[in-house]
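Single chain ahead, by itself, as structure tokens, in the form predicted on its own.
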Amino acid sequence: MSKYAPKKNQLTREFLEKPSPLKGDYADREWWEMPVEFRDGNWCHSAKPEVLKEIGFANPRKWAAPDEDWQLPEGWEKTIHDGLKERLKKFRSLKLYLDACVRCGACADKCHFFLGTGDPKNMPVIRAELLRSVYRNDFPMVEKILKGFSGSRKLTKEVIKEWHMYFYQCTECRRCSVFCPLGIDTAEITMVARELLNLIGVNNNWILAPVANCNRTGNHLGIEPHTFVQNIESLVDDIEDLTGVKVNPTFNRKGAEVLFITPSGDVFGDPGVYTMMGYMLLFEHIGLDYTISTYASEGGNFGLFTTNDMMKKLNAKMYHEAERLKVKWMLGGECGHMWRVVHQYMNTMNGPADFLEEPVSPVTGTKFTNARATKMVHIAEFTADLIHNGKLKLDPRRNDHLRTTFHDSCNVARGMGMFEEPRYILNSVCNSFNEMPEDTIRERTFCCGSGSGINAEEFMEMRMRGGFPRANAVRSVRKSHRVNSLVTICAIDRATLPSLMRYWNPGVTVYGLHELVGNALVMQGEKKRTEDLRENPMAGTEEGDDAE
């Protein structure tokens, strides 16, 4: 385990031993008097000076949060002032949020970093504050007279670095917003208040270096192209080894029914890759007419957690490429926050996309009317529509030896209110799937503790406190249905709820869905399987017990 991890019985006793709200002992200094405190585990390697001078960002320099100094430019409190000014004016939702709240404490205790820090500065309601005190110092005039009832403080360096370690310690999963009375959405707050500190150079290289790797090269990674075909082309490799089947993906070929656009994670990280690989025996299976882009290589999208602009940018590439390659619409793999930009922002941003079709299923016939505007469908609708009318040859037997969980992926479920069909396939796929506790799932799930671009290694220790919450939802099911395996649908969550799983539920492995329906797959012409994707023995393939 990193280094930047403690020892769970640290935790632990830290929990139990430190005051906190959580517990109804904390101590009697209001929120604004606590002092931050950067240590190893709490903080991010700041962007390097090359990355930001790459994509024109401000104030490029080497500096590191618990730096004294931070070096911020001259100027900053107007730049920050003038670029509040600016996003107050553009954003209506912005005012509104900052304006409407009551403090009635609904959200208080929702977000997995207050629950798994105890910090009140972790609260949804006192995270939002940090921006709305500078806000009422700076601009209402009533608040201006009523000074000292206000709540009102200035901007000052010590709160630039309070808003650079509370701002990053939101993942943006907008839960808090589910039990909102007002319907108040924190993580637009917390958006805006990276926008302000990336004015002013102050920001995270895990973010911004994948932003500036997918504006040069088109995926948050920095693949070639020519890297980007080797590492799915031994993908193809690895599955015609498994199964004896040849996938036959194509690149950037003109005329082809839909371009399949995924995150690069599922062409190079682990455990992404099994899920590429499940991708295409689907499409392999049914014949789908699709090519993949060396270009529009990245389906997610961190400009998300950068900048608006930054995040139109990057998602104009897919409908860039989507008409270059004449194709009719297209299909997008399992991601989170890719989804999120493309089902609430997509259309408006970059649309809309009149030079493509509105998407309907070649197999099926059926019309995705709810991607009629961003003519871009999800890979779980897609393959639930196959299933739901017969499409697929499926054997669960073959993931038997898979005791499943699912987790909802905040983007997806809160972002998109995709809920029934992911598990309508995990139940196709597979004989054994168990829900998690019902308050922290679907529109309530629980985030991975590690999104928004905080999934950083030296970030270990507060993943680990954050994801508390969801790792303490899978513990319930492992004791009283012994899963082992965590399925979800997004690539961020593949490539950190391992992390969080060997820490708190050692034992439990994390998949993603169409890993498992590449599992199930009962492929023409394919030998006798007896390991899946990962190989690993397969249940279900003794002898004289095929698949039928």
Second form
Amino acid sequence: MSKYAPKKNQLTREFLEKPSPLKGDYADREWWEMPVEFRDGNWCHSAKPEVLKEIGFANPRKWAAPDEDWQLPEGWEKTIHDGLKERLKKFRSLKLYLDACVRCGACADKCHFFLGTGDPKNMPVIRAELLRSVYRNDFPMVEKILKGFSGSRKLTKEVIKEWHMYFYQCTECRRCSVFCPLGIDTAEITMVARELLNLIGVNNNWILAPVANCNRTGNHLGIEPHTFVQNIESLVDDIEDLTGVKVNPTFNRKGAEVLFITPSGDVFGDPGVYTMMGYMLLFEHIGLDYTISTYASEGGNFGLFTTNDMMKKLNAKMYHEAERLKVKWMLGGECGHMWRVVHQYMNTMNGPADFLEEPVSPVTGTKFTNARATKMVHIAEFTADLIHNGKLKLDPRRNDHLRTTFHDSCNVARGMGMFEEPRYILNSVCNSFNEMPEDTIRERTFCCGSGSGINAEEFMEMRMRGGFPRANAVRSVRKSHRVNSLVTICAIDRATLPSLMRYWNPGVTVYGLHELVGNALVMQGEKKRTEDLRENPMAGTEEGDDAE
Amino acid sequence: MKKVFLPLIWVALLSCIPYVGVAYFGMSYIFGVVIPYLAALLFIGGFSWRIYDWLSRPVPFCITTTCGQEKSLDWIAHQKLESPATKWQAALRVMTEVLFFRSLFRNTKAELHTGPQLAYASSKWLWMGGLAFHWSLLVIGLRHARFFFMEPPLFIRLVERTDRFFELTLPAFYMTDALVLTAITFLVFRRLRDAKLRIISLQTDFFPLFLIGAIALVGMSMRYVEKVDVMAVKAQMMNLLSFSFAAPVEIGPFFYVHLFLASVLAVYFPFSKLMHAGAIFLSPTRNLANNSREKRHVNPWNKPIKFRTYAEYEDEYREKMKKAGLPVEKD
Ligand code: HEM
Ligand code: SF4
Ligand code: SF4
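To test you: the structure above is the form predicted on its own. What is the structure of the form predicted in complex with its partner chain?
Below, the chain from earlier opens the complete complex, with every other chain and molecule after it.
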């Protein structure tokens, strides 16, 4: 296990012994009197100076969160004040959500970080108060007079440290906003707070390094074009070895019907690569005329966790490349925050995409009217339509070695509203699908605990705490239904849930949905399939035991 | 607990001011005419300004919080309220929030058991208490119309009749009087008892509860205990409504306490969290349709941005791309 996380039994003991408002223990002081303490496992490395220089961000220097002096730039207070003022003008959501909270507490125990830490400042309402208290001190006139009364305070270096701590213990998952009677979305506040912190060089290398990479090479991992192609070709070879079928992806090809974009984690990361193999098998199966770009080779967008402008800048490549390649429409792979951006931001920021056509499935003729303007279809929508129209030859028994449950990723759930398609697909490609408890799925799904760019190794303790509610829900279906496979439609989940499962639920493996599709697809001209895409034996096929 | 007692003291002080002023200094003109007019002016002006101020800020992105299946393929059931696809569906969604506190209905209470095992117990108390509180306030507000009209509209008379359904006492007891006091008591006690709420709460959270509680108590005492002359009150209110600055006739000091506290509430309203009454209609996570892929949402401050173009990318990697057999634009 990581040296940045305590042993599981140590953490478990702490859950039970340490007093916390989650368990009904009264705090002995007000939240603003509680100190901020950086220790191993609860802070991420700060961005390297060269990364900041590359993307033109403020205050490049060497520093770390536990340092006494953060070397804030001259006049940082003014930078934050002006920055907040500007954003209050640009975002009604920010102003409204700072003004309107009635502190009813409905959101308090809805945040996975509060559930995993018991730290009062992780209650969404207090997370927002961290900024709200400063805003109140400076902005609405009347409340300024009534200082102690409305809980306002001055902006100090300590407050900046506190912001850095708690706005990076929020994964912008929006679970709180589902429960808030006023619809207050703490993620909106976190996004702005992170923008403000970036203005004075208080930042996170795990987010900004991928941002710089993505800007330069087209993807977070910084993979250059030739390596990108090589890696996919090696997956093509693996597919041929396993199935006897040769799939034929093309790259940067002009005039293809569809441009396919997925997070680079699917091309390089384990277990994402198996999902990538699933996509390619699917496309081969239906003879899709598609191409993959090495330039727009990242579906994800860590700009979303940085600043609005950066999100826009990285996202601009998608339409730019679609226009250059003269494709008709775009298809997007499995990813959470990528889909938040594509669904709710892309067309607004970088559209209109008049050079594309309304997406139509070439196999079924279905018009994806819900993507009429953005012209990008989610792979789960696409596949569900194929299955519904009987266009796929599937043998769900090939996934009989897996007893699955499904994790709704936050962004797809609460920032897009796609719940049924993945379930429909999963039910079509496997025989054992078991839902986790209803308070932990669909719009109430719990974050993996590492979203929004905090899946750094050195942040392991917080990740294991933040992911605890999710892991706990998986554990309950593991107990009741012997579930051994956690299926996701998110590249960050695929990267982070394996360590979460190793920590809390050893024996549960993480899969992408289209990996299971790839297992179940009966390909034309395939050889006898005895192993799944991970080369694990399929049930009933060991030792020449012929199914049926 | 400073944050509980201070607001309580504030409300007590505020109640004494008009009592002393009217009973000992004969300032009924100030408390019966000047202050109510000022308060009404500040309330209307402040409320409108706050709404205007919110409306004048753009909603750059379509950030609906989706709590149900989006509209997608024909054969997949679309959840129209949880993930509205049109403006009308979104409007309906907002109305269910306003009238029934729909999101609050989802509320659960997380519990950490040994194991460690998290459990989520259904917890509808806040929803019930909140609804009882707000609906009672609304009914009480409507009932007050009888002081402002010679002949109150039929609808209001019906509301009043229903509210008086249990004719147990004389004068008839209003259900909402009991409800609002119970609800306020509950809302205050949950802030004190629940460890999470105790740390969340600020003075400005206790103050309106105490203030509204005091208004209600004084109001009720005028009805059931220290009875005031209703016809005199009515004459005074109609006076005010007809923009007359005539001096009020003699009414007991309790009435002035009631009227003054209500004036304080009116002034406090636009500058405090009570503005949630307006905000709930404007909340972008609830009042936007989840149709951002179907219809382009326009951001008024969107401006072109310099990004790394394909040409720049190819310039850097051309040789490597050619070696890998990738097509290039320029040789
Ligand atoms: C459009 C009308 C309104 C709506 C939809 C609305 C909705 C809500 C909701 C959902 C809450 C949180 C839950 C709760 O504590 O009950 C709340 C709290 C509150 N509302 Fe309203 N409200 C409205 C108007 C008003 C008005 C006119 C007042 C007072 C004059 C008021 C006073 C309060 C107070 C004091 C609280 C906080 C309760 C507490 O501290 O626990 N509301 N409101
Ligand atoms: S649920 Fe909404 S209104 Fe209530 S405390 Fe949380 S953010 Fe504030
Ligand atoms: S957005 Fe998610 S992580 Fe952030 S405060 Fe809300 S529930 Fe917690």
